[in-house]
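What follows is one chain in structure tokens, specifically the form predicted alone.
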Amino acid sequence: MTSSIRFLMCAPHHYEVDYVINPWMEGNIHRSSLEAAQEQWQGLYQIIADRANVDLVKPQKGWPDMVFAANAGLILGSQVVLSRFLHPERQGEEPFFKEWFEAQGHEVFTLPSDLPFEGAGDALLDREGRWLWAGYGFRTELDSHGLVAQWLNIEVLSLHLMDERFYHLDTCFCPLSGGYLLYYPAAFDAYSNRLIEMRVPPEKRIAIDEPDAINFACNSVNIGQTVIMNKASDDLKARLTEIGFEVVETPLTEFLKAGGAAKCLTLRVTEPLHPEPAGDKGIISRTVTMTGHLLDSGLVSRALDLIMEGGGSFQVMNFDLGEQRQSTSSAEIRVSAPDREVMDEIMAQLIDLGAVALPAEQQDVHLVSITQAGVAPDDFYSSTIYPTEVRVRGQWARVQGQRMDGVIVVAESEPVATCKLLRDLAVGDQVIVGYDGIRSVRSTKDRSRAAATTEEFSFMGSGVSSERRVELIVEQVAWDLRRLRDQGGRVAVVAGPVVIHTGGGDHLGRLIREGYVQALLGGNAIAVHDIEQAMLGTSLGVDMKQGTSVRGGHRHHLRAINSVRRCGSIANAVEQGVVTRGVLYECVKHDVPFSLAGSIRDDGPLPDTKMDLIAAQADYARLIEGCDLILMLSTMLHAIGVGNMTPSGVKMVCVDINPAVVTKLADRGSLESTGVVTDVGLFLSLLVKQLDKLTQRHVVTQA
């Protein structure tokens, strides 16, 4: 063959499925046929040899996977990056491939022994020579991409593999001549698919379905307009033929048992070199430190998981394990990401876990001036519930007014930072963009609490269950209520109308009357049905004592609304004797402020209900300021709204019969919240009884 194209292959003299290092090998140990494998390999060899030159490397006994020559390394011109195999079962192949490369006169680059990179199995050159597609996630570490880019002076586009069946990039991705791409999108994460779509125009993307993918249609050898593969569906063959490719099928079923096919069995030695200089090398790295009870709290595992799930990779540079259980540990982690967008997303989550950039890498925050009132730049930093510090002109400043989903504004004259809502931004405000110069300053105890097992009243970062003993939580809540009342603390209750429907109104009223509640938040409905019960003995027209509907009762809530509107306010209705009992009655009589936020569903509404949503939000925020504990009683929307405006450090107890509501609140990430899946009326009844017990104990103790 006179072609200038050359491939390296290794005969399957010692081929056998002898161990399991990928899903395809499972169930196939010692089930491969050497005779059939040699026949299939010879068929592939002949097809390639008819179109290109083929060099052979000598197979070595004891290394059955050496037949998959694609993993020998990555060649570009006279330079080779030698593979560093992840699994010991293949590491013995490295010196034999290195010897062959050096004998051919190649300059061989060797990666650190602890940095896996599996050659052209995970690194595929664009057929036009413009860039290198590089996979990571199973066999190759993302950190290796930076070195490959540097050594070969080529732009590297990193793709995150997500399906363990497609453990190497070449099992699901095949660049073709003319800028075409044959690939299986489901094998990649969303970011990688976006990257592919940005670089390859739609008319040149050939996305395949799972049946073709599992036949390793992407594990093909491309020589000019010829595509050599194990098997293709009629539809795929038709698509490739339509754009000018010749599809040559050759059975490679014996090698599929080990997780390889045509491409895996070959290494292209001659690759196109693009004359233009290399582009941006892409890989970004940051080093962070974490401190706390890292192992027993699971913080390290959570951090490493989110790095990988976010499309990055990590290297633990240093880990100082505390000598005793109560001692804190520290870890230094190097984080790598394929670009700034991915790195920013990862860093945002690591900051939430309490990670801090190394002093040498700490930078001031990036500030951008607002040019349109109420509108922030697209990459603004979105605040969390956790206490935060920002670095301004080399100094760390605590963010004031901490809350979730805000924008951080920094004063021009001095390093003062404040959380603002988007709608409150003014032209000229300096807002933080990106994630540089930001750190969470939660205490070690706060960062570790999610995994605590000794506290019954720890937040439910570990999950929400209707099976947990409600009585135990009630005991702790009662103890906290009593303690806060005696110490002058503040408790807010966020309540929905279900409190009234389930018979909990009397219990909530008693909590207010006895000084356990300092603010009540809700909507129009809880007030309407509370007042309806106080005036007419019904809630939604149902007699609260008999549990039966009252004739004409469906109009009772309107009668209640009308009576209060005649008085001008709930307070006036109480003072005039129209309302003589109930939750709102107790609020008025004991000077407990309340705020009612309206909605489009509201009848009336009551004159006290704020139908201006922005004004209602501001009023809610005012009433929860300085609170130590918030009870959220069967009201999903109001509870989530309050949760989002509450900084960490405030205990929250969410009670609802629907587990989804409790989970929704827990998902906001607070380490200070407990969920109780139970009937809210029962919860309040148990809570009042427990407070009575505490009072009796106190009396006995005093005696």
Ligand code: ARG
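Rigid core (definition): largest C-alpha set, two forms, superposition within 1.5 Å. Residue numbers count along the first chain shown, from 1. Quick caveat, the model's predicted, so the values are computed rather than measured. What changes on going to the form predicted in complex with the ligand:
- Annotation for residue 637: C-alpha shift of 2 angstroms or more between the two forms, rigid core superposed.
- Residue 498: CA moves 2 Å or more between the two forms after rigid-core fitting.
- Core-aligned CA deviation for residue 17 between the two forms: less than 2 Å.
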Given for the second form:
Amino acid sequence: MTSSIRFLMCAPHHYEVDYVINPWMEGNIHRSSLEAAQEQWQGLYQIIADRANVDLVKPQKGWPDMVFAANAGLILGSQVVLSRFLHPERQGEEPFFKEWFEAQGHEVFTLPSDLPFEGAGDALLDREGRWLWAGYGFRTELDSHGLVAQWLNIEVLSLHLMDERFYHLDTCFCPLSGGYLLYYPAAFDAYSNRLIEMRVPPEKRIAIDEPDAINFACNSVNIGQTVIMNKASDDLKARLTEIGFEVVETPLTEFLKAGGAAKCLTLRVTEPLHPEPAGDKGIISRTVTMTGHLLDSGLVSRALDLIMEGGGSFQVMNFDLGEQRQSTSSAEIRVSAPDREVMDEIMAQLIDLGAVALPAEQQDVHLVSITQAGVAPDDFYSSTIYPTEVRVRGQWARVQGQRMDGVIVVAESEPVATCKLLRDLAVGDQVIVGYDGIRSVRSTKDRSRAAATTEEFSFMGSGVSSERRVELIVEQVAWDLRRLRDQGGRVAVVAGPVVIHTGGGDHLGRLIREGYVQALLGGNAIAVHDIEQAMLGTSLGVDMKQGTSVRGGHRHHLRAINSVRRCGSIANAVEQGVVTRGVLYECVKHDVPFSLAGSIRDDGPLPDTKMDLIAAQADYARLIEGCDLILMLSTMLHAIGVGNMTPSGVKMVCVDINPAVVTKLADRGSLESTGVVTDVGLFLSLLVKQLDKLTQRHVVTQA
Ligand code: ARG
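Based on the form predicted alone presented above, generate the structure block for the form predicted in complex with the ligand.
Okay, now the whole complex, with that chain kicking things off.
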């Protein structure tokens, strides 16, 4: 053996599966054979020793995983970053490895004790020494990458591990000579895959499938053109051979039981030194604060989850727990991300949850000028239903026309910031891109309401609403309607044709007549069936009194449409005495504006139905402006449409027999909405009765 390449190994004298710290160890406690392990280890040792020098570190009793020398640390030249094991089960190995490194004359860097980093298990040098690939997500903390980059003066590319079975980077990723890469893409998130694809050209990427991955094919030792591994499929062997590698298989099944194989059992001591210093690692950190009923609302755990899922990591710097039931808590969270793009995605979601940048880190928004009408730059900030403030020229300004899925346009004069739809963008508009200088204002005033809302949703999630539950909501809605009418508030009703089919038309008509409704929104169908019922006594051909189909009834709705078309509009049909009752009749008679938005399945349509959907959306938006309460009655499409254009703070009540519709609206983030899974006709009849009761009580108290 003439090579200058060196490896460190640790004989398996004390090896066994003694505990479970990865999914491979599950069910394998004390199931490995020491004898077989010794033999397999010896086999690997021999293959490597034939091609390179092997140093040995003395195995220690009580530290069975010490055989996995890859986890000792990360060596580059004369420097070593010593591992900080995540699990106490392995922390005892640290001093023995440290001692060995020091004895070899290495300069040893040690990380803070609470910053896990599992050495070459999670840090793999590009075989040309150009950069370091580093894994995080299970054993190694992202923040350690920054220190490693600084200490070893090398560019670090952080990869987010997603599959528990591939908890160390070296279980699913193996850089090979000549810039090749053997890896299992499914073990990484989309962003990491993109990063890999940016650095390694397609002809150099050897992506493997799950069967090879679970045989630990990526856990290979690469020496020159030789790749040493536990096992490879014929296909993989052929692919590697074709590009000039020699595959040497050596069974390591006893070590697979602990979640390791060839690469894990070795630590390369002589790593290629990079030609020139590569600068430091671009890990970015931001600190945000969150305030509110953090525990009751589960806000902090949601925030932390989304940071992790988004590919970042966090440190909770401060957590001030509110002491009284009514007092709010506040948390200061330091978010780290491997780069700007990941950070932006995470920040966007944190802002939606109400997170605010520390005052010292606050910046103005970034603006880009629109160059093509109706088209925004790719990284535009998309708005939510929550009241939002943006920082322009050092001042926070409230966004006007708040709604979901809009773009924020900033102007020189008042109003400084306005929500606009993509299609309304004009050339020269200054739109906000990225997430700097944006904060959303979450109301934290009322703790009981926050709790009630959550409860509401768990109830909806389960899809069952007891009758008592429906009654309670009806009482609440009746109370709100009454109060809003007395105070001159605004209520909009969004209704689908089911309201008519289920016999709710009369009740809704009454609500309109009695002044409880200030706008009606729907599609063609509700108006058609309402008018059909008014004119012919049927709804979609079904007799509303008998509940049976009427002969020739299938034509009824067309006859209704035809009659209204003859008059030119619903209002004309009412004036001319063609329509003498019903929901639309009451609207016309009591000057309650209505808007009918068309769709592809509409028959007719009625002359009033707006088939230009952009005009219909604008009309809807106009009618819900300034609303205090929106009642959504059995219409998925129109309810969700309205949900999107309504800012938070407007109460929504969604009634539908289909729990999916109710939950869907909740999913849209309309947190103030209340869902009722029930028959809408029944709901309306209970509502009218409840209003009657309130009125009687009113009369009595006045007398
Ligand atoms: N049982 C060990 C652990 O879970 C296996 C380590 C494998 N080493 C590696 N570099 N992947 O820590």
